[in-house]
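Let's start with one chain on its own, the form predicted alone, as C-alpha cells.
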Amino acid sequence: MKKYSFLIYYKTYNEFLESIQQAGVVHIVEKQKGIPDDAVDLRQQLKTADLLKNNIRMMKRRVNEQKEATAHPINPQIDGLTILNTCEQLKTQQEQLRNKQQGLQKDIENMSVWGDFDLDILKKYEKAGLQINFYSCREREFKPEWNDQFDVVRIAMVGSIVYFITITKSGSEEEPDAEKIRLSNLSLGDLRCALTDANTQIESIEQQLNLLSVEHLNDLIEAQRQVSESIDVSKVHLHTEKKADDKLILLEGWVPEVKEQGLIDALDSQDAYYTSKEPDKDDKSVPILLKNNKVARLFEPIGELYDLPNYYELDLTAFFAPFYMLFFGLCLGDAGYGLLLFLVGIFARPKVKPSMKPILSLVTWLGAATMVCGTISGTFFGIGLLNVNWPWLTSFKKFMLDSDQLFLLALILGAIQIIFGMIIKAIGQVRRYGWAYSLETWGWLILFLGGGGLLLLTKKSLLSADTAKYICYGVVGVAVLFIFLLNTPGRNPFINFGTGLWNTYNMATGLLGDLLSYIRLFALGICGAVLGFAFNDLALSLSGDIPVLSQIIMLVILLIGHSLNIFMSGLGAFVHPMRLTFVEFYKNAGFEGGGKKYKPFKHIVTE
C-alpha cells in the first residue's frame, strides 16, 4: 500500500472526486469516527437508504409470490425515489386501514349479540323520556329483582354471560350491578358495510403494491445504488481537511501498489497536487487487501468472522483453509452427508445470483472433504461400513480407521497444525523484525521437530543409540540457547533467562491444552455416526411389517432423523473447526489482527 495525499482547489473538488471514484482504487483515510450531528444531509441519505432497503425486500417478496411474474428492467425515465414515496404512502394508508379493520371487527363482535337494529330507535325512546342501557353479567350474578326494578329485557345468553337491556326514565341514576356496555355509533349492518369497504381498499392497495413491485423493483434497486454512491461521496467530504481559508482541500487515501497506475492515469486530467509515500511502521490505519487464489478466497469470509490480519503480518487464510476443510469433514464424518452437500453445491451454484456462488463453491469443497473423511471413518448415512459384509467393500476396508485410530489421528492433526502455526510465526517474525527476534520460536521448533525426528529414527533403528545421544545433546543445547538466552536481542541475559522460564511454563501448559482441544474432531465425528446409526435402528424397529405402510414409515423416520442429524452435526462441523482455527492455530501462529479491509471509493455496480 502507498499513502497518497491530495491537495485540490475547492472549485474543482467535485470533479476530482468523480475522477478518483471512476478510478475506484483509493481507500479514503478516515479523519473522524461516526457521523457528526450537523451532517443533516448524510443522515437523511442514510434514512432514505434504509427505506429503500426495506421496500426492495418487500418488492422482491411480492415478485416471488406472483407466479410467472418477472420484474421489469430499469426505466431511465422513472425516478426511483418517487416510486419509494408512492410505496410509503400506500403502506401508510394500508396500515391505517388495517387499524380501522381491527376496530370494526371488534365493534362487530360486540354488536353481534344485540342484533342488527336501527340506532334511531334509541333516540326515539330518549325523546319519549326513556333511556335504554346495555349490560352484561354472569348468569349467577343476575338478580331477579332487576326485572321489575329496571324493566330488564334479556337479549341473549352466550355461554354463562347474560346480555340484557334496561328501560328506565331519563335521568335515572340507578343501575344494576353489571358491566355497562357502550355501543358503536354505527349499527351492525353499517359496521359490516364499513368492514367490507375497508377490506376492498386494503385489497386494492395490495394489488397496487404488487403492480409497483413488478414494474419498478429494478428502478428502486437503481435508486438504492445512486443513494449509496451519494452516501459514499458525503462520507468522503467528512474526511477532508480545509486549508488556506477553505480555498484548498486536503484528502488522504491508501492505494495498493499494483493499482497505482490506474490512479495516476485518472489524475493526469486533473488539476490536483498529490504526493505518495510508503506507510510508516507504526501506522495502524493501513488497510489490508487480501490476495488469495481462487480456492483460498472462498475461506476469506470465515477468517473475517474473527478478524482481519493487520497490514504488516501474514494473511493466514490460505494456511488454515486445508485444515478447515479436513476438520469439517472429520466433524461431520459421514460420506453420505458429504455426498449430499457436494451435490447441493454442484447443482444449486448455477441457479443462484453471483454473490451466492462462492458460498455454494465452499459447500462443494466441504462436501468433498466430508466424503473423503466419512469414507476413512467408515460411515455412510449412519451405516458403519466396517461392520457390514458387502463383498465389493472388502478391498476398501483397509483404508478405514476404527475409533482408536481416529482418536490418534485427531491428535496427530492437532500437533501438525500447531507446529505449522509455529513455523508461520517464526517466518513472520523474520520478515517483520529479522532473524534475531525469531530465535525463541525457532528454538521451540528445533526442540519439537528435532526431538520427534530423533524418537522416530531411533524407533525405526535408523540411528544408533550413541549417535542419537550426541544429536540429542546438540538439539537440546541449541534449543536452550535460543529459548533461554537469545529470546530478546539486546537485553540482559539474566532477564532473558527469567523470560525463558516463564515462556516455558506457558508453552508446557498451553501446548497440552491446545493439543487436547483437537480431540473434538474425533468426538463430534463419533457423535454424528452414533446418531445416524440410532435413527437407522429406530426406522427399522418402528416401521412394523405392514406392506407399503412399513416402507413409508421407515422412509419418514429416516428423512426426519437424518435431516436433524445433518443440521446438528453440520452446525458443529462449521463452528468447532472455526474455534480450533481462531484459538489454537491463530495463537500459535502469532496472529495479531486488527486490520481494516481495503474498501476503495468507487462507483457501485448492482448485480
Second form
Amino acid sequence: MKKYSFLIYYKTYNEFLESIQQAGVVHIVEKQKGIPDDAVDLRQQLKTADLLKNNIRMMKRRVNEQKEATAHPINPQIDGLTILNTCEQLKTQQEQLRNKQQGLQKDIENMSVWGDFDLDILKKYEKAGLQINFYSCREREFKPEWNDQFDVVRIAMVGSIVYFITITKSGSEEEPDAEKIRLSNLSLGDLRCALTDANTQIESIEQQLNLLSVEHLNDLIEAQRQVSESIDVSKVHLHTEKKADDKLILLEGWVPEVKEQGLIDALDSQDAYYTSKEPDKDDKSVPILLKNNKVARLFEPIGELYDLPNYYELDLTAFFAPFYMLFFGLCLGDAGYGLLLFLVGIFARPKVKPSMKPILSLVTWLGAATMVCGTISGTFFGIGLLNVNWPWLTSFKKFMLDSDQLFLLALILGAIQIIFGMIIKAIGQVRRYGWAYSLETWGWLILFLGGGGLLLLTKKSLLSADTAKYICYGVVGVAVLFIFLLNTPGRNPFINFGTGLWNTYNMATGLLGDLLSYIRLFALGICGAVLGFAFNDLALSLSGDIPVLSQIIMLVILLIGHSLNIFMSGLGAFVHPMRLTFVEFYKNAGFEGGGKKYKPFKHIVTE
Amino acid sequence: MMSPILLAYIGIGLMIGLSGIGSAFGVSITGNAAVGALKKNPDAFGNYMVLSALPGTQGLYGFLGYFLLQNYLVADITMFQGAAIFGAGLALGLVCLITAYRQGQVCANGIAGIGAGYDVFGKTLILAVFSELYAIVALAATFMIGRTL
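Please supply the coordinates for the form predicted in complex with its partner chain, as a counterpart to the form predicted alone shown previously.
And the full complex, kicking off with our chain again.
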C-alpha cells in the first residue's frame, strides 16, 4: 500500500472526487475533521437510503409472488425517488385503510347482534320523549324486575350473554346494572357497505403496488445506487481538511501498488497536487487487500469472520484453507453427504448471482473434501462401509480407518497444525523483527520436532540408543538455550530465564489443551456417522411391511432424518474447524489481527 | 439391590433426558432472542437461525450416546457394565444440559448484538463453541467407555 496525499483547489474539488471515484482505487483515510456541505442533506440521504432498502425488499417480494412476472429494465426517464414517494403514499393510504377496516369489522361484530335497523328510528323516539339504551349482561345477572322498571326488550342471546334495550323517558337517570353499549354512528348495512368499500380500496392499492413493483423495481434499485454513491461522496467530505482559508483541500488515501497506475492515469487530466509514500512503521491505519490464489480466495470470507491480519503480518488464509477443508470433511464425515454438497455446488453455481458464486465454489471444495474424508472413515449416507460385505468394496477397506485410528488421526492432525502454526510464527518473526527475536519459537520447534524425530527413529530402530542419547542432549541443550536465555535479545539473562519459565508453563498447559481440542474432529465425525446410521435403522424398523406404503414411509424417514443430520452436522462441521483455526492455529501462529479491509471510493455497480 | 440393567437404563434415561432438556432450553433462549432481534433487523434471519441452532447439537449427542451403548443394554449385563453405562449417561447428560443452556445464552447475546446492528456473527460462532467442547469431550469419553465394555 502507498499513502497518497492530495491537495486540491476548492473549486475543482467535486470534479477531482468524480475522477478518483471513477478510478475506484483510493481508500480514503478517515479523519473526521471535515464537515459535509450540508449535514441535514446527509441525514436526509441516509433516511432515503433506508426507505429505498425497505421498498426494494417489498417490491422484490411482490415480483416473486406474481407468477410469470419479470421486473422491467431500468427506464432512464423515470426518477426512482418519485416512485419511492408514490410507494410510500400508497403504503400510508393502505395502512390507514387497514386501520379503518379493523375498526369497521369490530363495529360490525358489535352491531350484528342488534340487527340491521335504521338509526333514525332512535332520533324519532328521542323527539317523542323516549330514549332507547342498549345493554348486555350475563343471563344470571339479568333481574326480572327490569322488565317492568325499564321496559326491557330482549334482543338476542349469545352464549350466556343477554343483549337487551330499555325504553325509558328522556332525562331518566335510572339504569339497569348492566354494561351499557355505545352503538356505531352507522347502521349495520352502512357499516357493511363501508367495509366493502375499504376492502376494494385496499385491493386496488395492492394491485397498484404490484404493478409498480414489476414496472419500477429496477428504477428503485438504480435510485438506491445513486443515493449510496451520493452518501459515499458526503462521507469523503467528512474526511477532508480545509487549508489556506478554505481555498485548498487536503485529502489522504491508500492505494495498493498494483492499482497505482489506474490512479495516475485518472489524475493526468486533473489539476491536483499529490505525493505518495510508503506507510510509516507500525501505522495501524493501513488497510488490507488480501492477495490469494483462486482457491485460497474462497476461504477469505471465513477468515474475515474473525479478523483481518494487520498490514505487517502474514495473511494466514492460504495456510489454514487446506486444514479447514480437511477438518470440515472429518467433522461431517460422510461420503454421501459430501457427494451431495459437491453436486449442489457444481449444479447450482451457474444459476446464482455473481456474488454467490464463490460461496458455491467453496461448497464444492468442502463437498469434495468430505467425500474423501467420508471414504476414509468408511461412511456413506449412514452406512458403515467397514461393516458391509460388498465384494467390490473389499479392496478399498484397507484404506478405511476404524474409530480408534480416527481418534489418533485427529490428534496427529492437531499436532501437525500446531507445529505448522509455530513455523509460520517463527518465519513471521524473522521477517518482521530479525532472527534474534525468533529464537524462542525456533527453540520450541527444535524441541518438538527434534524430540519427535528422535522418538520415531529410535522406535523404528534406525538410530542406536547411544547416538540417540547424544543427539537428545544436543536438541534439549539448544532448545533450553533459545527458550530460557535468548528469548528476548538485549535483556538481562536472569529476567530472560524468568520469562522462559513462565513461557514454559504456558506452553505446557496451553499446548495440551490445544491438542485435546482436536478430539472434536473425531467426535463430530463419529456423531454424524452414527446419527445417519440411526436414521437408516429407524427407517428400516419403523416402516413396517406393507407393500408400497412401507417404501414411502421409509423414504420419508430417510429424507427427514438425513436432512436434519446434514443441517446439524454441517453446522458443526462449519463452526468447529473455524474455532480450531481461530483459536488453536492462529494462537500458535502468532496472529495479531486488527487489519481494516481495503474499501476504495468508487462507483457502485449493481448486479 | 438394584439390578445392573435397571442402573444402565437410568443412566441412558439421564443421558437422553438431560441433554434433550439442555438443548430445549438452549434453542428456546436463542429463539426468543431471535424473535426480538427480528423486530430490529429482519435482514439477518440467516445469522439468527444458525446461532439459534447451535445449542441443538447437545441433544443429539445424548441420543448418539444411547446409540453407542445400546448393544450392552441386554438383560444379563454385568454390574460393571451397568455402572459404566450409568456413569457415562450421568456425565454426558449433565454436561450437555449445562453446556447447551450456557451456549444458548452466549448465542442469544450474539443475536441481540446482530439485531442492534453490530457485526458479531463470526465471533459469536467462535465463542459459542467454547462451551460445546466439553459436551464433545463427554461424548468422546462415552464412546471410549463403550469400547471398554
